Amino acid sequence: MGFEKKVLCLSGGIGGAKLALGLYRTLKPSQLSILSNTGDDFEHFGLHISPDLDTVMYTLAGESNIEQGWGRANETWTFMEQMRRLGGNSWFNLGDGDLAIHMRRTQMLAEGKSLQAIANEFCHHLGVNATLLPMSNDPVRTRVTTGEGEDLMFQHYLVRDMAEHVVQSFNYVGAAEAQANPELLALLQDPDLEAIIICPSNPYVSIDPILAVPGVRDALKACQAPIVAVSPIVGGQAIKGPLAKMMSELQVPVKALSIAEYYDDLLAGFVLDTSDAELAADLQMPGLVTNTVMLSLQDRETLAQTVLEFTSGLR
């Protein structure tokens, strides 16, 4: 395969974390950096919640709840049971182990530590040897403007309201004032960085918040490492989450080619699922057709190996 140096992947939560795990198990863990979306972050019960950061971290640590798709494995729920008993908000479930992460993060932020420093410390304690990079140490919050004229925090749209609203647009509040994570900018200038992979995450709410931080898109375009994206749309459907619904409501064709066109100026190559093989001829860039549906751990590893080999050929 020939990857002896560094690889960066851009990831949202559940879907992106699957490929991130495949890369983590395929490469030497120290070779891999994961750039994580923090636009999903919000404050709940007075605590700083970082859903995508934590999903990636739990996944790489082998502590994710595979059946549920979010949260920690072997979780207990005493806190939420008592919160419901006392009439408190219960729309966003926080398991007892998960709650400790959020409490500790909130405490460390109050002590003046950055999201990056906190991610480093949490990864150390959980035995994760890859580098987890929050897109910024500054607050950026994704908000969803709906057809009903509401302006919702993303977690209210997705979890509380179960993505029932018609999407009109997205706004990344605070992005214009945020500074890109300096560790990310340093990595993008590192001659040892050999590949950049955009995981099969939602482009609007997982990847766009990252690209909205000033300097990130330009630094990615200037980087010498080839950038490849894996389609989150397979056979006209989203594997996970409301992406297909969002695309339809935004009047974007729900097909893999729309994702390639969306990222167009960033990409050196694009990865399609075998069910979309007929679309490959219409790509305006090198394409790879392979199985992208990751049902098993072996699927994650195989896709990671295949994407790395494809990317290696683009260098």
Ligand code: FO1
The other form holds:
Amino acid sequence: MGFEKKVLCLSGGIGGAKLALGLYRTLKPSQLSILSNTGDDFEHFGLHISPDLDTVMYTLAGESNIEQGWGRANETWTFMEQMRRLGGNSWFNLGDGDLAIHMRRTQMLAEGKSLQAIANEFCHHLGVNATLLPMSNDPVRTRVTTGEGEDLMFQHYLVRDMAEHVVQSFNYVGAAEAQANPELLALLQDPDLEAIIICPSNPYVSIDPILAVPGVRDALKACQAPIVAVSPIVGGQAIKGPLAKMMSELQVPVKALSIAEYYDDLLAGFVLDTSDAELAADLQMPGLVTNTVMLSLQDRETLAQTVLEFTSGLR
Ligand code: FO1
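To complete the pair, please output the form predicted in complex with the ligand; the form predicted on its own was given just before.
Every component of the complex follows; first up is the chain already shown.
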């Protein structure tokens, strides 16, 4: 498909990581960088937890729990069982092996290492040869305004409270003061960067935190590489997670076109699922209609190849 140089994808957690894996297996691993959301990060049991960084890393390492989407395959849960027996917090499940990642990251942060340095070291040890780029090395925390009391920390909204609250708005605490990852800014100026893919992640809580970091959106827009988004809404539904519920609560029509409009001037093209083929005529930009539901590994690779071919036509 004519990509010999560099490709960047933007991803949140589970849904985005599927396409990131397809891209990782399609390209030479060293060609791919994944710009990751850190707005889901939080402190738990005194540990710094980066769910989206870890989900992408486990997925590319081939070590993720495919059914669950997050966490490790073949995980054991002795820690959580004992923590429950002791009356400890049990709403966020930390597997025994997963714990090592959080402890090691917390230790390295305490030693003054950056999220980027930590991601590089973890990817090296897990054999992931793509480049995982945290959107910033500074703290950004997604908060959800529900109109019921104070803003909710994202993991409280999503996991502890199972996305039951009605969302009114989101804010990304710390974003305004955060420095964009310098390695990202350098890549966006690299003439070898040939394509930028926004994976089918939740625009409000996975992609917007990335775009909220000062300079990122402008650097993406100024980049010579075309930007293409894959719709996370298929046939009026989200494949996984609370996106469709959020959109209806925000009075946004729950359809793929709403996502294309949301990203607006960032995009050179948009990818719709075959079930939404009739919407392609109303797209205000070049569109691709293809199967975007990634059930198998082959689906992930096929979608990646198809999206890359589409994007190369937009250069
Ligand atoms: N999601 C859940 O729904 N329940 C959990 O107990 C849970 C634990 C967990 C531990 C580590 C990790 O990296 C992710 C984890 N997730 C869990 C997923 C995570 O909360 C969300 O998928 C992302 O933040 C959204 O992209």
